[in-house]
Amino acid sequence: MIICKDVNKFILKGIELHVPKGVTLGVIGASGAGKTTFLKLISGLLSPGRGSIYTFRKDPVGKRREILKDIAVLFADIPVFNDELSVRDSLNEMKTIYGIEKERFTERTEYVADILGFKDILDTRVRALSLGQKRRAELGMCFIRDAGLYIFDEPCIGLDQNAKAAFYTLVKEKKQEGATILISSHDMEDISEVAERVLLLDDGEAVFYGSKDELVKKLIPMEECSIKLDGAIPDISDLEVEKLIIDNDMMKIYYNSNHVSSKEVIERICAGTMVKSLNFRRSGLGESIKISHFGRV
């Protein structure tokens, strides 16, 4: 489905993977990694300064006319609406552009509207809707759409958690008709809600490649420790911990237990100072990530 060969573009370097067909992708990292550039090279909106990308095995730049017939996307930057059309004359042009037979039209923007909750602002123009109307309304466009191919630019800015979990549903429905699907967002719960494989950039680089299994496999054993002192800061410069916060006399150590038991954070905390209290936790996946990643000290 996708390919991309040393892809370089701005702060992308040297991208080299495969996006095999029904497969939804999380793209995540820090602001400024490249989410964004990713997915514009990916649609053909960017031409890469240095290697090649196949998109449904065309070049998305070349072929761009050709590809966007079966692509729907959506950029947090590139407006999607005319201002001053309603929603429902927004989606009729949709609908004339890319040919859409007028039942499955009808049928599909009225489960799309009432599943995504946007059914009673569809007569309202574009210009007086909040963030969150005109989110759902846009996410609604792309759903509309039968595609073979649905990118995403952080799709649930301004959502609350039930236009998410509609969001959540209409892109597992999609994946079980056959669609791939390349989701970017800075919320990593989001994506450990829908991906299947996880692509994590770091300062453009491609970091991590594969599986959300894989990947949990490889950072959810992160543990928190948080420590309140009754003595001197202890030395642990020895132990392979992931990220260290001290505040007046509150310790957080953060630690990989594939790497460091707790019973030697204990130990070495114990054997350098007093202790007030001490509690440990399991970081969820986001949180792991940017331990992992964006945390390091």
Second form
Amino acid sequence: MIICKDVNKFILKGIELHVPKGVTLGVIGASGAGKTTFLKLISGLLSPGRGSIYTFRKDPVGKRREILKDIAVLFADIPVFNDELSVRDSLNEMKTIYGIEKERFTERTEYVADILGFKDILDTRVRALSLGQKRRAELGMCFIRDAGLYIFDEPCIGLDQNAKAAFYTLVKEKKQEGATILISSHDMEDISEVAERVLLLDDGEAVFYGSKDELVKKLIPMEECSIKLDGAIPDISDLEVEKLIIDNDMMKIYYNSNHVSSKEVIERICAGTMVKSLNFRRSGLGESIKISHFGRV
Amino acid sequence: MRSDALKLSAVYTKMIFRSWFQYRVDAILRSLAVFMREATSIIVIYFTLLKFDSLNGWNIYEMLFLFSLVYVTYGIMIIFFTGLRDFGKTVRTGGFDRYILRPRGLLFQLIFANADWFAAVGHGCLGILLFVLSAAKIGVVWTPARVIYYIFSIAGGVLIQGAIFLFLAALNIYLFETNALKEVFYWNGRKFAGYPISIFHKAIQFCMTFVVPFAFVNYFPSQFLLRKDDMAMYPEIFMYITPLVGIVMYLLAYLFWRVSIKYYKSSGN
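I've shown you the form predicted on its own. Could you give me the structure of the form predicted in complex with the partner chain?
Starting with the chain above, the whole complex follows.
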């Protein structure tokens, strides 16, 4: 479905991957890691500086008009609507551009507008909508169409919990229909519910590409140990920890329990100082990625 | 052109009408504001020219006829070429990327998805008013042949100005900002175009004929109808070729656009 061979563009360096048909891929990375650039390359909005990309086995720039018939795309920095028109006007425009049959269009509009909660604002001028309403309608534009590839760049920005849940439902439905879906986010939690594969970008490099299970196996269990000290700060420099935060008498240690056991951590701390309290917690996948790859919580 | 291109252009037209004329009073007032803005400059020029019997053989009504052609052609042209006039802004706001992400021709979308109807109504109505005021007083007998010639010249004038906007839009891909160039080449050129070009310095005459050929929008077509003495300064064939100049200019601008669009670069984010 999507093939990248040694792709370089702007910050992206040597991206090499193959996304099979029907896969839901989460593209994760901090701001500026290259997520939007990657998705723009796939959709044919940018051409690679070096290397090659194939979307539907075609050059997405050279065969733009051919492949775009089967792609629904939403970028955070590209306006979807004309602010002077109503949402319905833009939907009608889309219906004509993509040749959607009237019955199918009416049925999908009803369903998607209902689930995403923008039914009441269909005839409102886009200029008068709040960010959240606009975002829901923008997502709706993508889901009303039947496409083979869906690309969402930071789709959860501006969405409340209900809208996020509706988005996940619609993604799952499209996934069941066999569509390939790419979703970028700076937050793994946003996409961990739907993505089965993950591309982890760090400073333009693909530091991980594989199934979510593999990533979980690699990063989890990431443990968090919070210690309230009653003495000097202990020296644990020889322990293989991922991150150490010291704030006055509070100490937080993040470690992968595949490499360091909790028992070892407790023994080292207690041997070096007095402890008022100890608290252990297992980190989630998103938190683990942040700690192990971006060095922050 | 695709079979449903007409349908899509009809959808666009309907949408644009709904967007521009949703608030009718507002639409009328804004169109009137454009009309008054342009009319004011014409009134000033009118009272200034009343001090002269003629300008290089052209009387006041003949000059109003020249102005009428500028306004009528602009009024029609802007219905189709607003997207090219505002291309720089469209690129800056990400709107052009939106067009790229649709399986349609980029120029088709730029042309049909945008139309400044306030400018069209304001300029168009002023052009028609000036035509009505001047046409009966310039001694032209409006035979069917002359009416046809007039219509073809209007079409040629529309294409010439559309080609200038298309050329500047293509240039925008390399330069990113072409408002200053538009000001110099288009808007200043248009100011000169209200007068018979024979009154200007040779360099301006050359520019108005061969660089930004506004002379073919109104001066040479008017010469066909009025046959003024100063036409002796130019080859007679210039009176007949406005539609051809329009077509050739538009094709050249279109070729430049096709080449340039390959160099368009979206931003990373």
